[in-house]
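Just one chain follows, in the form predicted on its own, and it is written as structure tokens.
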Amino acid sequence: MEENYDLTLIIHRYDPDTKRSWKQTYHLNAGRILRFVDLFRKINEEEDPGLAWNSSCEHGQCGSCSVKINGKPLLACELLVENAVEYFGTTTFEIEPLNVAPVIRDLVTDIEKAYKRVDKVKPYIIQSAPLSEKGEAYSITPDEMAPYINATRCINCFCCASACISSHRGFLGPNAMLASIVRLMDPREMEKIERLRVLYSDQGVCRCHSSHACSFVCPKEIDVAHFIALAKEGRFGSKSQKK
């Protein structure tokens, strides 16, 4: 096992100022277990204090670092240089930010328009079942949490509707349908109708195209295609209630 590799970072760049865009090669060598926003926070401090990215909480929490990598939506802030080097054959690596909203600057993305789509879910409790009479906090119990659980896994990394092949074409994206998805299948939530009409409209489940992408590239191993699936199916309530 090599203690440390000679890589080489192709980044996208993108300057708002003058509107251009451009690649830049950056080569390091790096220890095996830095991660690669290591390598991004490795290249501010001694080669490009320019160069823009996102990060945050850095535990895989907050989805703020979600990049392409040679091609795949990943959190920068997972992968370790020795996994990459693994996983894709290569030392060389071509780093883009992801395709989900415009680029404010290199691998910086106005992620609060990729948001907007999320949003039009409603993805909270729209109206509450009752607390019980003691008014004490509702309670859930593991049977009917179990169903759904791994779905609230979720963090909203847009990695699935970066790898999507739907939506980008009216479709409201894979997390999106997530967040309808487990609200609807929240014993708390009173309102399904409403929900039901934004999961089978016209931007919603009837757009995929059942590429499984989305869950190939959840970081949180989420199998997003199969809560899609059961939706198709209208495991969820009837799709007559829509109207």
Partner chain sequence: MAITDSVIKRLEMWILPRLAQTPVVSIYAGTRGWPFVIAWIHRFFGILLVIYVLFHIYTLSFLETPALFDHKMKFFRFFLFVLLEWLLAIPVIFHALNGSRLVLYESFGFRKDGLMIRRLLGISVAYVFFLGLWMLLGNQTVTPLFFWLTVSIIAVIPVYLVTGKIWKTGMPVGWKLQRITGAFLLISIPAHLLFMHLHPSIGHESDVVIQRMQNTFIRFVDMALVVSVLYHGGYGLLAIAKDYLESKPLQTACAAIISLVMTVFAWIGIRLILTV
Contents of the next structure:
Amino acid sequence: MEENYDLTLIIHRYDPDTKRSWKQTYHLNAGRILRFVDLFRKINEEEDPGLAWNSSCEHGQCGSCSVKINGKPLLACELLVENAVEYFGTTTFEIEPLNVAPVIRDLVTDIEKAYKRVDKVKPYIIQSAPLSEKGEAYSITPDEMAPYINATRCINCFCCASACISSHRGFLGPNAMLASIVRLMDPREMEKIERLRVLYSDQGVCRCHSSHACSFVCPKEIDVAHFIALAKEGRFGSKSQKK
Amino acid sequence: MSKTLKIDSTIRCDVLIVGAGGAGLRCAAEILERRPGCRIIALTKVPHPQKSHTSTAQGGLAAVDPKDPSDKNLFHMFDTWKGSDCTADQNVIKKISEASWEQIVWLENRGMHFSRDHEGRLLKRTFGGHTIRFGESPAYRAVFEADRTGKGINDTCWGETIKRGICFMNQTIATELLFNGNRCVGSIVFKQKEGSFVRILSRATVFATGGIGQVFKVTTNCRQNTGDGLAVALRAGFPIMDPEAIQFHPTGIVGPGILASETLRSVGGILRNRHMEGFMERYAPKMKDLAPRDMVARAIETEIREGRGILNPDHRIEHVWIDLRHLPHSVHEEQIPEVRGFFQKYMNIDPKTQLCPVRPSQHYHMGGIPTNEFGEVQTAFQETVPGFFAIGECASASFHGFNRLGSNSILELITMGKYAGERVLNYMEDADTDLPDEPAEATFSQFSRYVENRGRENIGKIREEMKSLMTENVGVFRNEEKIVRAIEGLADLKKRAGNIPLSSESLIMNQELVERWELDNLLDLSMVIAHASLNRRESRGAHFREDFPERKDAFNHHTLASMTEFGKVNLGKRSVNQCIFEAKEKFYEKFGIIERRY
Amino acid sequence: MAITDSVIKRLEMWILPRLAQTPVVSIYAGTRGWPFVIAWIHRFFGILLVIYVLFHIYTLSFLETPALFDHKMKFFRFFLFVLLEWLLAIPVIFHALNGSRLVLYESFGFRKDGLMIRRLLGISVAYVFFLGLWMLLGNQTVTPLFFWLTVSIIAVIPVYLVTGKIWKTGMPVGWKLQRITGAFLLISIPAHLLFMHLHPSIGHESDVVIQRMQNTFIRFVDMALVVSVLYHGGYGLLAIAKDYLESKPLQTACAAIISLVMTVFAWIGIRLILTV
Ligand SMILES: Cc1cc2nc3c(=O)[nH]c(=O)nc-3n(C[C@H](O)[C@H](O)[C@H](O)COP(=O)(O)OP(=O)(O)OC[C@H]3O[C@@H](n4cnc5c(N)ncnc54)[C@H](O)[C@@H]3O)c2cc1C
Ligand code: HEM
Ligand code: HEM
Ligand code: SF4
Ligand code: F3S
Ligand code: FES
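Following the display of the form predicted on its own, present the structure of the form predicted in complex with the partner chain.
Okay, now the whole complex, with that chain kicking things off.
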């Protein structure tokens, strides 16, 4: 096992003031278990304090640090140097921002714009089912939750949307559809018609080509394609159905 | 300098919420639920509210189920009081504990995916320090959503706010509070994406900016937890209450600082130093590795300090090992799969065959902007400030005193969020907003200084030096000599920070510029923490002074530390509320000044 | 199936690493997964087939002047063209089987995707091989009516199953129709190809073709074929276009152009069927 690696990072940069984009190459020597966010920090400290990148929790829980490395959308805070070298079989890494929304600067994408698609599916309970008793929790058994619980783990990192063959122009995208599907499967949600209308709209599931890239790249290992297929199969009823 | 800084626009709203983590979002949801159409602007520093730090809380939140035959609110209050080392405020404890279950139901009804038992009811687990009948046996009191409880809370509250129409300004930082007379009327904010300064005038302003983890070298907190809210309040002349009350988790994973939970030790993990000695035997001959958190943290810290730690070459962090190799396969697979996963993912280590590096990590800040039990901010003279509220980790009401119990923090977020929301609405009944005369002078002089500074220093390097300084000298172990060293070091770093050139004068998404501002916040806060630690010549809860290892009754009060000029810290006091004790009801004696022994 | 599966697995172990080293594929297989690569191949072959069909209908239109048709068809007697005709089986069978894999996954809840991909590759190889064998032998005869009657009956089965499964879902009608036409094409296109290669003259000599097309049933089959293929291909192209065009007006314009082209070709095709 090597202790240190000589890495070459080719980072796609963009300067919003001059609207200039270019690729910048950084050479750095890094320990085997540093993560890519540590490398960015290292670049800031040692070479180029101006390089902009995003992160927050830095342990795979918030989905702020997604970038494309050698074409693969992933969380930079989860990728160790050693694993990257092994996975990609190289010590040269080309790093790009996610292409799900306009880039603001360097590796920072305007994720807020991408989130518009999630907002569209209303990621909350629109109309709650009646409760047996006010001030009580609903009764839902683990068996009832099992079919959708995995889908609730999504952190909206947009890796899936970025990998999807169906691009993201006007398409809701895998994670937004997933958010809607969670509520369709949630027994507490009554308003199914409105959800289905969005899901089955021109921007919804019919735009998915089952390319499964979403499931492949999802850092939370959610089988997104499975949930989308459930919608295609008509598991949640149809939009014209009466309540 | 080429650019002159100016205010791009003025926005008016009813409520300005600075920080959209669990606390800020819960507060916004409460306001919108009670008054639909209320104009709320909520700021986040992160790209989106969902990325706030609350999303990473794992364990659970404490709440006493009224249907639980064995558990009672009183027991929860006692545990919290005892845990706080008799420094929490009992009016706050009572208020939060009594509202707890209602808040759980609120979350559940609005779609949080709590883990359930086989009858479909909320599942509960036990947490350190939570007991029934005053320490008799462990209480099953924490409801949770698998290992992502914080995410559930954050997502649910976020959903409620967008459902009812809120305006988020993401990647926007509040840099300066605005006042009209003594009334808080909003804030100057810097929109990072646009690179513009905006004046937001609001009838009420709520701070919910979260923790301060980045003060220390290893922390479980996120990158954005640089204590901005506290620093902004400090600069506006407000005190910070109990800044020295900082909780360290004994076993954070080296590098990302993720928690390696207590379970590792309870299933039989052994802490070892570089000589492979199971050193806990020396510190706690009976309990060994199962000794309480603070004791373990101190033991590890001592080992490292006395040269028996190991230096991780990649992260350049000293640590000890936790040895899990001897545990049976089934324990690895069934009892500690998540933590095992963390070691595998972030360290490429298989705990089945390899030693795992851990060290104490900063975890939680009990101190913060002082408030009363409604989240209304108080001055150094304990007068409430009209229109200014603070909730969540950045505030100190104080529910946790000098030591927070696991699962009490996110409970505090949602209950205080709700109470503050109610209070904000009451307050707004008779508040109107006038435009204050002052321009954003403080902000502009600060930011133009950053752009104009010249020299050869680097933000990252100074920040790392500061973190090391604080970790070594004002961390788990404190003593006079070390704290004084830290104070001197901080002054020096502050000076050197004046020699940091920025590589770009651009205001748009200039990460360097914001990091420069954060560095100032961190330095200011470190200074206050150091001074408060120096002044508290006793040990209490998470604050441990080697030179004064016992708790002292003379210090049965909160610290109020103000600093309007760097290095000049004024220290005041706030007494601890003991209303439960004073009410003299049944079991009141449990709420006196008691010993914290487990 | 167990034996074929193990054979295929071995083949796969040999092929995949090699495939994964080819330039473009390697990027996508490693970063998006094999199903993604397959989706691209499906798309590529789909477009190829659309182009082929349009060209095909164009050449068939010469049937109205048989001499010209025969003259043009002479090209297809060159070795190179025979080879190309054979190779056409690859996109046809791959797209057909992969399309049905997608339908099974999406609408029938069939989640063993890895297995399905393996089988689809296996069957494809077998199909292409046997088709080639057929072409080499080149002297089978079977009555067109019998052949097409059988094929039509078989083709009705997937159409029936797919329609029953998807009709009640909320998916857009256009989408449903593409799946249904796909189900029909699944049997009829590979069969069409097979039939055309039972004997060289069946597919390439104007008098044989014209004579066959006098039969009403055959005409009916051809009509079903041309309508389904053009609808299916047209919808497919539009689906691809929408992935790249963001603005609604552009999408509408694109839909209009595709509909126009497909209608023109459908008209050419149908007129031919009815007039020859
Ligand atoms: C790993 C981990 C596990 C934990 N587990 C538990 C647990 O199991 N149980 C428990 O009770 N507690 C737990 N905690 C503690 C708990 O998560 C935190 O105390 C709590 O989430 C803080 O919430 P908050 O809303 O106050 O702040 P945060 O969630 O940190 O939100 C702060 C918000 O303020 C914004 N902000 C900050 N500065 C500014 C500024 N200057 N201008 C504008 N916006 C700003 C940020 O962008 C963010 O939106 C855990 C903590 C950690 C680190
Ligand atoms: C032979 C049986 C066929 C079957 C079972 C079939 C099935 C399918 C299916 C299920 C899809 C949808 C894939 C997606 O969601 O993207 C599809 C797409 C498509 N098909 Fe077919 N098809 C067949 C034949 C044809 C033929 C003959 C043509 C050419 C005219 C064609 C052209 C297309 C095109 C262009 C697409 C769009 C591809 C894409 O969106 O990426 N198909 N087919
Ligand atoms: C190289 C192999 C092929 C040969 C020799 C061939 C030959 C023919 C012939 C002779 C006809 C006339 C009608 C008939 O005899 O029934 C025909 C019709 C048709 N073929 Fe093919 N074909 C081939 C491949 C294909 C493929 C791959 C497709 C689909 C992708 C296809 C689609 C059609 C359609 C839609 C018609 C009906 C067109 C019309 O009548 O207007 N053919 N083909
Ligand atoms: S589904 Fe997975 S990849 Fe997609 S946003 Fe959610 S967590 Fe990220
Ligand atoms: S990657 Fe895209 S095409 Fe469908 S299966 Fe996933 S959404
Ligand atoms: S920074 Fe939170 S997921 Fe990477």
